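The chain that follows stands alone, in the form predicted on its own, written as structure tokens.
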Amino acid sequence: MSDGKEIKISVKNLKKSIGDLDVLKDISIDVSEGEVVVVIGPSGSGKSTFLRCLNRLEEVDSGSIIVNGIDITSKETDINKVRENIGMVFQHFNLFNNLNVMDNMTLAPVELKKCSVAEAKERAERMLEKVGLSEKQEAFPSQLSGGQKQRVAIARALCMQPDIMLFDEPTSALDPEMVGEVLNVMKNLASDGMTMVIVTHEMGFAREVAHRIVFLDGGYIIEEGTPGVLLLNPREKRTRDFLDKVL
């Protein structure tokens, strides 16, 4: 999807061995600014290696990753300012359990990006509003539900006013009548406008705001498209097979 959009992420022949498992074997795309791309895949495909890869949470054994114009393969880039500029929001949420919500959102922009703190609070407010959890700023993490954990990680990762969010698998831990709040977040996020990969099982979902799926499996992307050809139409023998258990 690159209408004349900046590329903010550009992955080229990218490998990933862990231990003698060859995980991701040749993985090649461009992600545009604005796009929410959504990766699917049978379970061992390769997708959270390949998202953890993106903010080098997984050094790579070869390709190159370019992130806002930056090499994050290359020994010389200080990958933690990289990072400033990436949200990520895990499947377990993350979050400081002795800290309660205000604390747990402050503390990174306080700590790397030098904001004063009454700027992080004040911010941080904008953020739990958004997630619509304004009245839990003084909540500990045991008081909150999954889905209030999940969208209090969100929030917190809007908090250092990232231009690119990684999800990974972010509803998979939750009850299933929690999943609706945390992907209905991940809507408002998508309508604003923010790029975005997603690894998640949400068909739904996946159908209602991915610009682009990629079906990931063996390591390598089988296929990608638009929700409307890759979910209903696709070319591939695997892709349908695996459609066929999931949809």
Second form
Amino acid sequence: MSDGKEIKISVKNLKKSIGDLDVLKDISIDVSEGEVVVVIGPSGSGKSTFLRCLNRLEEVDSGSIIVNGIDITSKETDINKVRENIGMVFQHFNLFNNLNVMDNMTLAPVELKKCSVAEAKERAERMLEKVGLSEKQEAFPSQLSGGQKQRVAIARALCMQPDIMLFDEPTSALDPEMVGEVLNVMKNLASDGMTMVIVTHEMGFAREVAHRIVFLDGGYIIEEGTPGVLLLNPREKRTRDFLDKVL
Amino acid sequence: MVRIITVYGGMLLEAMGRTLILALLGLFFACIIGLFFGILSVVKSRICNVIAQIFVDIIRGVPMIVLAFFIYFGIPYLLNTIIGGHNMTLTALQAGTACLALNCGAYMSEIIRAGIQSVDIGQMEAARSLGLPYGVSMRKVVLPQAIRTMIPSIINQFIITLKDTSILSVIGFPELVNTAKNVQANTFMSFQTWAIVGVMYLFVITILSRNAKMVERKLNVGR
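Next up, the form predicted together with the partner chain. The previous block was the form predicted on its own.
Every chain and every other molecule in the complex is listed next, the one we just looked at coming first.
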């Protein structure tokens, strides 16, 4: 994917421990514009922690993370400004339970003065249409199914017009019949050229959508490659062992 | 009984009014103190957490009557000794308000801390991930949800504080109990006097808790 495209995320020698546990031992990776990177690995391998470091929801111990040319590990960086351009979707949706769908989507753009209230609403309506939930504007999160919540969560992130989207196991908390609707939204997003980093267990989705799959284990990137190579012809034994279990 | 009501009724009602004013003043400042120390105990700063914990521990560890004497007699004495000659005093209302505010504030801060911590951490993370600063995330997302779970405990604390105003009769504030003591001394009708006073407290507190139920129902919209 390094065909002259701008590098959006550049991670170098990232280390992170939580308590006594070294979760990420030495991670270096670049993600270029429009690239879809899927991170796989056994549970406890540090996938989610890695993803959460990318918008500093986790503070890193050492190493650098450059997002859009800004070192987000630096104390001087206004992390809120950087986060405006990085959408994040969580495993448990995390819609604001005290606000209805429309307010969930307009809160950040309006509070951060990205646009007027009318513009924010208009944009939210467009995003809701994109994820197929136009009729749910007034609904509260408690009235939505898991799949609907996750689609709203994606739309909410998109309302900030980010140029990078992070997905932390977006379908893991969903009933099986709702996984498809969320993955479809993500597929559309990928084909629109969004830069995406996705932690997931959905191997079929990874094969279809990923430009690159990264296998993480024990705090290291063990192997990375295109879906064709990594899923069908992995070099490393640990990758093969993992894939034998999940495929 | 009838004689107490006809002769002293107005006096007791006025005393009830002063009790309510004292309670409202105390609660008002208690909310500010509680919110302040409540937030202090949940922010990501060890020093802030410790400061809040020390405050709560001190207030919780001292009986309110001691706190009342300390503020009413102790503080002016200390100030006069240090500065000298000014003969500073606190009115019973000032000392009483401070005493109630500190006492209730400490308990409120614990209620607020627990309420904030009961909101799923993911709510704060989602707000922050959109670029919202900590304060806005707290105000627009976390606190509104925390308040729903806090309301029953807060109302309960309000009721306790309203009743605790009676302790402030010891520093001479003419609230209901203090006034009733005078009525009893004048009439020698202990049973009747204290029965009337009991019913008065019961009446006000029942109204308060009935209204609280309504507020609770309204806040639960959309849950």
